[in-house]
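One chain follows as structure tokens, the form predicted alone.
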Amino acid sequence: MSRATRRRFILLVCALSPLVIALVAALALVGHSVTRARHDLLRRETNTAVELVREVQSGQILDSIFPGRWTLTDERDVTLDQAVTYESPVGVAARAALYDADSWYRVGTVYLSAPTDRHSSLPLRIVIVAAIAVVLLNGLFVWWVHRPGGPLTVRLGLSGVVLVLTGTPVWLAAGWSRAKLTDLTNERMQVAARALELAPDLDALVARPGGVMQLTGLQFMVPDPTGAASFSTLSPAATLELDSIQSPFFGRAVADRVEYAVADVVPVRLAVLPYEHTEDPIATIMMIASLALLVTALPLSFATLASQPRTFHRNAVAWSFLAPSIVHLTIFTVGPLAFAAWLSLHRWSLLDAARPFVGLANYVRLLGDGAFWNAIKNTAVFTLHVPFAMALALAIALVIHRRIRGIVFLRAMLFLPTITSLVAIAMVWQWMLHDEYGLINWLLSLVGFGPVDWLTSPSTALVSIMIMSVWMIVGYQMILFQAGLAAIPREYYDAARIDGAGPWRSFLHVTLPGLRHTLFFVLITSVIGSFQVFGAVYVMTEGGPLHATDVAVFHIYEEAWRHFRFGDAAAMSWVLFAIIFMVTLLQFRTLERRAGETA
């Protein structure tokens, strides 16, 4: 085999490799949300056998619904409390303390064992199919090793037989792994409805606060006097209709986009969120897979290279070099970039187990949203502030840019700020712009100006963390303009003087043009920074008061972290990056002609 065939061979090899470690991390992943879900279950279940015999004070009644599956001891674990699952010699099984009808002591302790049809794993025809897809992978991509100079429609077709085969398995596994889902699902709402039929009081129950809840471990709905339907909290946003009550009853029922596993027991409809949906391990698979792709993606650039070894050797030496920083940017930005988009089409809440996918619906919302334009709108107002900054900033830079004793300590005095601490800078400008003892409102009284409601009134305190911001990034302002004006050739001026021009003519023609690239940088990174203003607004004013400094990245912050709407605050997110990336787009522009117009 000679050297060229040898390295093609390695890289084929190396972009074979994700994809092989992608099929069997997905093979493990349904396998995982399967087992997952049947421990969730063997747990539910066990907690509704101990409840049913608390009730009933006796465990017999186990018998008509986990017939052979149940023991009853005397022991009492004291570190035992809701139902915990391990390994045993038969299988999983699970255990649960027992306590007194008035829940004060434990008295015992429940043993519930799975049935044995809950033990099997993935079926073995789809072992064999992972199996075979994986040896005939090898043996494509070696059959292309052979074959270097193919025509396009070959390797095209190559890479679609591959795909095919890597991904027929994983379609079937996710298919098993549904039916096996939804069969959890289906005994999770017998047992909790046979739990129902056999609870001695069930009218009792049921007016009892949390007594179906804590028995059945699930959400429930009962008509009250008025023939209304009354629910207890499912989803935020969910509604489930109650039209009728039949018993025996299981299905689906589909609330605010997202179905609902129901049964009902007259006079109790039962609901939950399937397992197909919570355990559905697609999303995870779809995301391993893109992954893989793109890291198959670049060995098989190089394929082409095998035979030329120089060009070869120099670009895979300058892809290594760029391989720590592209790790980096997937891991860090590429990956939260695309969950942020995936989050922006979900109704997505931590209070929420229900995560539909809900298009644009978050997006559209937005549009109504008065109180986060509030938030772009006083974004864009603190914005303001840049050219302010800018130009007190230059101003110091012309002045301390001459050779005066003291000044190098003046220039870090200047810098200081902008490698200080934001939240102690916030905490500082806080206390000196309080109303009562600020020492800004003492040094006014000092001149006979009564206090300054620096930031308790609406109309001062944007303003107050605008003027601070201005004192925070007029150093580094000022250390870009003096390299700037560093870069200015001394020619310049004294051609500007001999033609007779003064400083202020000089300053128009000679030092603005040369600090034209200068004064872009500094405004365009300026204008982004300052839409994503936080710190200083969470730690002076909370977005207060009245709102007057809710800002838009604190808008998102309290959208997804106090209101725990992640499905929204990663729309604003967007929305806020399409803002920022028109007004950068716009300056870009606006600056490129201006600049061609002095050409």
Second form
Amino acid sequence: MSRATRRRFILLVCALSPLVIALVAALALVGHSVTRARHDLLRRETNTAVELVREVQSGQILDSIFPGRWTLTDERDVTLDQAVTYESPVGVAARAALYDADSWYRVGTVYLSAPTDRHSSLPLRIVIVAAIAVVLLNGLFVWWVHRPGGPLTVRLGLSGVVLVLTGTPVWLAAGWSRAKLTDLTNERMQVAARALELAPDLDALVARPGGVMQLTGLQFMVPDPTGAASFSTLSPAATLELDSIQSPFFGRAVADRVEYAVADVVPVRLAVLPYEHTEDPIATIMMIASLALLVTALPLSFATLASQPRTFHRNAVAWSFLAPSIVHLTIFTVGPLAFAAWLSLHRWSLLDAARPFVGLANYVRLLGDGAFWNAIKNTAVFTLHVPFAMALALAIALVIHRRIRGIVFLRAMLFLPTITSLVAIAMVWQWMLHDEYGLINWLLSLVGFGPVDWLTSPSTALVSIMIMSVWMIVGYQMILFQAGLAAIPREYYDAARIDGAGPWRSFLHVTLPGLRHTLFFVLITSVIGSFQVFGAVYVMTEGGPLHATDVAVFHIYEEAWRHFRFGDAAAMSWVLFAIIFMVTLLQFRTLERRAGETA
Amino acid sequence: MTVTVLGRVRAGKSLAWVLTFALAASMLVPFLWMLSTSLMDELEVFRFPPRLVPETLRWDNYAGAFTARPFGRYFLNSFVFATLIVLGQLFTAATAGYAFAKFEFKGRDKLFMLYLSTMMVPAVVVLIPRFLLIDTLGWIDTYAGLASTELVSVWGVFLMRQYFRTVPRELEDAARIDGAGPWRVFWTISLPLAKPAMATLGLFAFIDAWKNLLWPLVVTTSMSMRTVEVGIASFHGTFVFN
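I would like to compare: after the form predicted alone, may I see the structure of the form predicted in complex with the partner chain?
Below: every chain and molecule of the assembly, starting with the one above.
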């Protein structure tokens, strides 16, 4: 075996192993999600059984709910409190301690086994299909990589086949797990509903604070005499919405953008987050898959070079130089970007452990969210300070261009705001703009203008921040313009003068075209920066008065760190990203073409 | 007639000159105002019309600020935070910039565009996932948590790439003929030549880190880990303080 072949073989193994590992991990994850849900259900059923035995002091009710699955012993396991699951010779089982009516003495232990018909694990056929797919993949990849010069369509087609072959078993398995999880949810609701119906003293059971919760771990809605009703651990919005749904029924209902499984057992309504929301492995599988593809790509591209030692070596060296920044960007920028997209599809809160998948519901809600669009509008208005700052910066740059005396001083003065603490600057400006004690209102009063409520009136607050931002950014832009001006050859001006052009015409026909790349760069970076304004607003107005300065990033910050709605905040930040992206693209399209025409 | 035109042009130029100087001087006003207010006592600050110069210089305001909040600690935190970031960015930007400038490899230009496009990602999009990631790692309220997310600056990669492209090949070739490997050439020849660009990048990285408000605000929870920016922002008092 030649060295190149051996090297190619090793790289192929490197490329294939992440794919194989990802496939196995994905399938394992699918099986695990169902197993976890099944164990959870069994624990909850056992708790229900314990509650019922305590209420009735006999096992008759249990026989109608869990026929043939339960046993009651007088064991008193002191270490046992809540239900725990364990592997028994006949399959998964659970046990929980039984207390007396005063909840004081342990009087026995309740055992519950899982129904035998639900013991199918991940179907064998899917695993077999997956294994065959991996072997096929292996062969296809070898073939594909050994023909680096093959036509693009063939290679793209092969990649498609490979993706489908890897994806299909995972997709099938995910569908299987979703169906299983739905079954488990329905079963959980049925057990809970039947337990409530059969309970001899339903009102007492429901009315006992905490007791109901412990019964099954479901959320119960208890109408109280005043007519107000609440689900114990749901958000107020979800409680209200679930309350307004017409009963009686047993099924699914959407409240607060999340689908709940709901059952009515007069006078109680049960609501529970379905397992397919809490245990669905799809998102994790997607992340594993994309990571695997990323890790696969590099050795694959190397494998095509294996037969050219010099190119191979140069590539390897280049990648070793790139590794630190690539690893960092993947972990701290690209990964988080993808994760933000994933977050935006969930109702995700730091306070609530249940983080159900809600699809595009966050985005749909965002469309009708006036406060968010107000923030976007404010951001757009704020961005209008950029052209003003640029015009001013260009004027200054033109005046001090080619003059030596005082230029160092001027530059230093104008650049000072750029290098100073933004928070300190914002606080000084806040003070200077103060209605009563501010310097600016005092100066205005000297020339006979009445006091202006700079930061305290909704109509001027945003303008005040824009003025401060112009002051802050003008020096930075001026420095860039100066560098741009210095790059325009003097001969162009001389030629223009010989042709009889005045200062204005030479500005229009020599300076502006010569500066177009600088202008474009400054515009693009300033607009992107201005869409992300945060510090000034945070310090000076906190979004007020009356949301007049509530800009996008501040709005997102509040949504996440004051209201802890991370899912909504992630959706907002993606919308902001999309807007910035489109605005930048638009500028590239329109301005670059125009710049090209004048050139 | 020519005399009047010339005179008008000269007058116009002087006027523009005077206006620019006035503008530049006005840039100083907030700073002088900050200095002046920081030395006033409380009553003087709330006077109308505002006093431009304090009656007596109250230097103890600074001492007061330092006793009210641990500003010494804030300065230390900001310094450590900014220094870590400068070191990290210098290393990653120099290596990546060198790779983009000096090596021919498959997909180089596409990869470079990919790097540049990450500059467009607003910090707020990755803010939440980065926070959750740092939280998972248990780095909340530590220097590691503060600095680790900012160790690469794509702007810096761009800068270093442009600079390394201007470094002549001949110097490196000479070292290579002497048998030095690529990393050795990089450390001993190319990097020392790039000192001016490294200085620029280091300066900007330091200023940017020092001015960063959002990330330290989010990732620090205790008084003793705050940076100066966060410290000042949470300190809405009469002390105006730079």
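Just so we're on the same page, rigid core means the largest C-alpha set that superposes within 1.5 Å between forms. These numbers come from a predicted model, not from an experiment. Positions refer to the first chain, counted from 1.
When two forms of a protein are overlaid on their rigid core, residues whose CA moves 2 Å or more are considered shifted, and V539 is not one of them between these two forms. After superposition on the rigid core, displacement of the C-alpha of E87 between these two forms amounts to 2 Å or more.
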